[in-house]
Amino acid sequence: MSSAPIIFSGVGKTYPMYHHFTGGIKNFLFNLPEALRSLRSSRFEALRDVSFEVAKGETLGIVGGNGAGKSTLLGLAAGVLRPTTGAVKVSGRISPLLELGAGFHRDLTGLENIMLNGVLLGLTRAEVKERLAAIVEFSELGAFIDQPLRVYSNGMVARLGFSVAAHLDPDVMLIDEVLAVGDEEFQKKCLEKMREFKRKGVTMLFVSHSMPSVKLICDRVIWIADRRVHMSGAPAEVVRAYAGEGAGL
């Protein structure tokens, strides 16, 4: 059996489609068998028969148009979604950067949110305290660190979210468009931190619409199209093919 930290085997994911019953609840109940069959058959397929492995220390880029299933794939890897078919195996401590600032509370200060988010992401309070100074320094939020999150801009929340996630000492990082938020200097800092993780042998899944970042960071890239892995290979090769299709670049 493979020892790769990330393994997708024949993975499919579907979601139910919800309907408005124009005939009302009485009509629905009188035609219950037919209505239930309609509900079961009306599903949206996000991914179909997706299989790949990510070796220890490898950075795999995921590209594709909007709605291709990239974020669904990361959600499956993070364990916040369950596959409809197939199996997903992810080993080690996971740091999911799927939505920077998720789990923060707007009425708590930056410092209080660091403690809250660190614990939610798997650290003990003692471990968060050990990393607190480094997290605050990395965020560059200055005096705002003692202010409630409701006065933060989206970019400031992104800084705080990345700063916490980047100090987890993860085995696996799942990164969804983190470089699309914040100012240019913050984006450069994110890239450099990701390169540092690569040097430390952290395994990464990286979803992005930034093809220069994909080519800079990734060891291999898969292109998701029509719910499947359309292409897999060297970053320059896959990015060239993806761009040639006019894939929203």
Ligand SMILES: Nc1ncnc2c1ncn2[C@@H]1O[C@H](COP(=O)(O)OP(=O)(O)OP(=O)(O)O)[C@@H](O)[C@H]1O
Second form
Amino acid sequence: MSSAPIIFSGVGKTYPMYHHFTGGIKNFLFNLPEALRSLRSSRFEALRDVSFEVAKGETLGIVGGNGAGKSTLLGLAAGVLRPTTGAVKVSGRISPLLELGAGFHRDLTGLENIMLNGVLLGLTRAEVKERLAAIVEFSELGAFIDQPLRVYSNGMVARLGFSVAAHLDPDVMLIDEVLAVGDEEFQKKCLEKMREFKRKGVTMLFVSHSMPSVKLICDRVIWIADRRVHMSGAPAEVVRAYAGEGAGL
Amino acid sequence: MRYFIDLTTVLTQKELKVRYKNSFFGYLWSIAHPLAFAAVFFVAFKVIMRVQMEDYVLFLIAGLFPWQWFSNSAGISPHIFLGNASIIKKVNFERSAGVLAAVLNETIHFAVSIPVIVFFVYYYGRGAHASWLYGIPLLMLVQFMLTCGLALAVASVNLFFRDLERIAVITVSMLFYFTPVIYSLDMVPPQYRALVNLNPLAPLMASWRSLFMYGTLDAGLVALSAVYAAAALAGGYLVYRKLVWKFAEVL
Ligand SMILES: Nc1ncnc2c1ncn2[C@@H]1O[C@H](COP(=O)(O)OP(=O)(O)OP(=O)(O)O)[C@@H](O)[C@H]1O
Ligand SMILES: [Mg+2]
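Having seen the form predicted on its own, could you now give me the structure of the form predicted in complex with this ligand?
Following is the full complex, with the preceding chain placed first.
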């Protein structure tokens, strides 16, 4: 048996089409098994027979067009989605790097949001308190940290989010398209932090549409197309093939 | 476990902070609502329809405050998971903590409004009762369990069937009139009296009122409430367990 921190074996994922559901709540509750069976019959297949492993400390890039299934793949790794077929095994503390503002509350201050988000991401309150000073410093938000989030710009929210995620001590980090909004200086800082994670042996899944970042950060890249792993290999190679395809269209 | 407590704590704090940051008179609003209803029912039933009942205002208040706790909780429950869609789709935290936090928040609002009820008890020339010391925590626990169970089920099912929210609103306002809050159980014609207690809220609300007004609890009614509460909690948790892994798919 392999001991890699992330193992996808023969993973398929189909989404139900819940909008086809018309029976009303009475039918739904009284014929629960039947209702569920009828739901199963109209499903959308997002991934089929996807297998790969990510070794400890490795950074795997995932590229593919819109709707290819990249976010689905990260959802499976995070454990918020269940595979329809096959098995997903992820070991260690998982830290998803959230999309802009996910889990934040607009009316709470930066500090209050750090506590909220830190605990939602798996830290205890004591652990968040220990790290509070470091998180605030990393975010470089200065006096804004005591302001409610609704006065923040998009980039400032992203900074706060990344700052919390960067201080979680994860074993596995899942990153989905989040660096795009920060300014150049902050993006550099994030890339630096990710290199630091790599040095510490953190395993990462990195989804991005920015090919330069993919080439810079990843050790290996898989290209998802037509529900499967279309290509897998060294970053330069896969990125060239993927970009070439895009230019050819 | 330690972590689950922390999670529930920060979520509850969030709810409280948000509520008090956005409104100047947060606390006053939570007592203004049941008091306003008490005034309306007093005018309608005592002044206009001349119902024969002593201390009708106290009678109303002793039932309306706990009812408000229930109906507020029922009102927010469809939004609990819906309102946290972005984080539920990304992070695998224990989702039931969100329900617990929302109901706890309403529980705290009820707890801090108890002095208002006590004020009316004294105003109508009655005193405090030693039985409150165990009676209030007991009934609060029972109602907390009942509410959590219902909220878990409603919050979960509402993701798959969004119309549930409307149905819940109608059900709660109908249920109010089938619950002995504005009338007492002995005003119900004898042949229907057994039916009233099929409503899970009926024995509970009757117990609250007799506890506040007379300091007495009917063991049979309390036991029946507790049975309903345990059933609601078990049922709600089962529904939640069965559906929770699909939340991220439908949000
Ligand atoms: N909850 C859902 N219910 C039904 N279908 C879904 C759901 N989530 C995603 N899909 C479908 O699954 C496919 C893959 O979606 P996914 O979000 O994984 O794409 P993606 O590769 O992340 O795209 P993007 O680059 O735009 O972020 C899409 O066709 C999408 O329509
Ligand atoms: Mg995506």
